[in-house]
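Only one chain is given next, in structure tokens, and it is the form predicted alone.
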Amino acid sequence: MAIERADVLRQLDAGFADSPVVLSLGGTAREMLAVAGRKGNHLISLDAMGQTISLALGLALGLQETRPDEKVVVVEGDGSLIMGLSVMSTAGHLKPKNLAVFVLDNGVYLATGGQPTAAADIDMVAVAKACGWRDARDVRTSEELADAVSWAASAPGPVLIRVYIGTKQLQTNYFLEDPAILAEDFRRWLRSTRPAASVG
């Protein structure tokens, strides 16, 4: 039985409650809001498909000196990752030790009708390793997910965890917040938790 996205999001929220978490757009963001509420440490990459890891990479590079022991966690979808796949080589080249990426792979573009992505033909673990990431793994069960969350919190990055999920969706409201407000809320959280951090 496939892990469902909402269950993965609950585990990630619990496992990284005090870490910067950058969320992909669409159903991933809406379901995280539904299961965890709106939180200062969650930065939603609203309507920026293919850019979630790039955004988090810049954040990780900016924070690695002032907050070296804190992971920047990415929650990305398979379709969005494929759209911005070139970031894999950039992250592998720069090797931020504080970057952990969870790719929630349901194999479809769920928000637009369930059209299949090309993810089934891509070995994302092999791609990450070939691009110079420190490590990567596949996750198919709740037990493997729990172990991966613990591993990602302590392993030097960048690391990638591909989580195979089902296509079940929670019933959620649309989320139409101004991206500038989302960014400012996140900056406020960063400043409040680590006053010495340089966050722009």
Given for the second form:
Amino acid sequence: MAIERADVLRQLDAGFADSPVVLSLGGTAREMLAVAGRKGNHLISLDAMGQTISLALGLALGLQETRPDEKVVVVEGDGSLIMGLSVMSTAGHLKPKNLAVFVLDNGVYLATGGQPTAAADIDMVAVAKACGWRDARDVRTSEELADAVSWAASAPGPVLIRVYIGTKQLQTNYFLEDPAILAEDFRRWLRSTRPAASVG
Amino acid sequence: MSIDAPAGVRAVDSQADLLERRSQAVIDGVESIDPDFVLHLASSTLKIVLDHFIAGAGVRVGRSVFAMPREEEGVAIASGLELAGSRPVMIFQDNGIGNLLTALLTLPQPYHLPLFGVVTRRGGLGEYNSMIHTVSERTEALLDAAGVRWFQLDARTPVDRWAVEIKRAWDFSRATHRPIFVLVNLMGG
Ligand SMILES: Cc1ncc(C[n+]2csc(CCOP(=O)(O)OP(=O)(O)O)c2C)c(N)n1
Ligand SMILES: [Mg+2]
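May I ask for the structure of the form predicted together with its partner chain now, the form predicted alone having been displayed?
Below: every chain and molecule of the assembly, starting with the one above.
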């Protein structure tokens, strides 16, 4: 039986409660809000399809000196990943140790009505490895996901985890926050949790 | 005819001299920002500038210099770097402006993130490509339509002012919490 997105999001929120988590647009962000509420460590991308991993790559590069032991976690969709596929090469080349990407692959552009993506024909694990990522794996069950969450927290990045999910959606409200506030909330969280050694 | 010569001085500048002088001014300007990340997408007009940062005197400990495969990817990476408190500078060619508009208008512009780019002009006087003007010539119009603030450095600004103006544009991006591009004409005109 397929795992559903809301369950994956619950596990990712719990597994990375104190790490920066960058959330892809649409249902991914809205369902995370539904299952976890507003979290200081969650940076929500409201519309920049294709750019979630790139945004997180910048964060990871910028934080790797001051917060080397903490992963920047990305929750990306298959459609958005494919739109910005070039970042696979950049991340594989730069190899930030603190980047972990979870691709929630439902095989469709779910937010816009379920049109099929090309994901079914892509071996994302092979793509990541071929681009120079340190490691990658497929996840199909809850147990594999639990394993992958603790693995991603400690394995040197960049790592990619492709999670095969179903297409069930939670009923959610629209999320209408001002993006400038989202950025500032996230920066505040970063400042409030900056490791003591790097203050100053 | 001399370009960039002090008033009253008549000298003969080759396009190569001009490129070298203006490139050095761009290097000085970007160095005065002291960026810790330089993201670039190559242009033949940027060779001198990029050589400086990739393999020349601009190489330093604590500075990371890398190619962005697409300008929009660079915008998103730079946005993440800005959120992390870094000092990224993007350097690329104006025919890539179309590539980055959606990313620019869905990340740094609405999220109020400063972002800074030096953009080399193509398609004007001295151009050797018979087609590139069809996109490059629309740069200002595209940025204006998108509501993105830009400044131009060309023969109208003495080259010895360029570095200062580049630093002021960087400061302006911080002061106004938004993307700022400096368009630099390294080819003449
Ligand atoms: C540039 C751009 N084109 C189209 C859209 C419309 N859009 C919003 S969400 C979405 C689907 C994203 O697919 P995926 O990443 O697989 O996430 P899912 O909806 O399946 O969770 C699309 C096409 C957009 N936001 N931006
Ligand atoms: Mg999808």
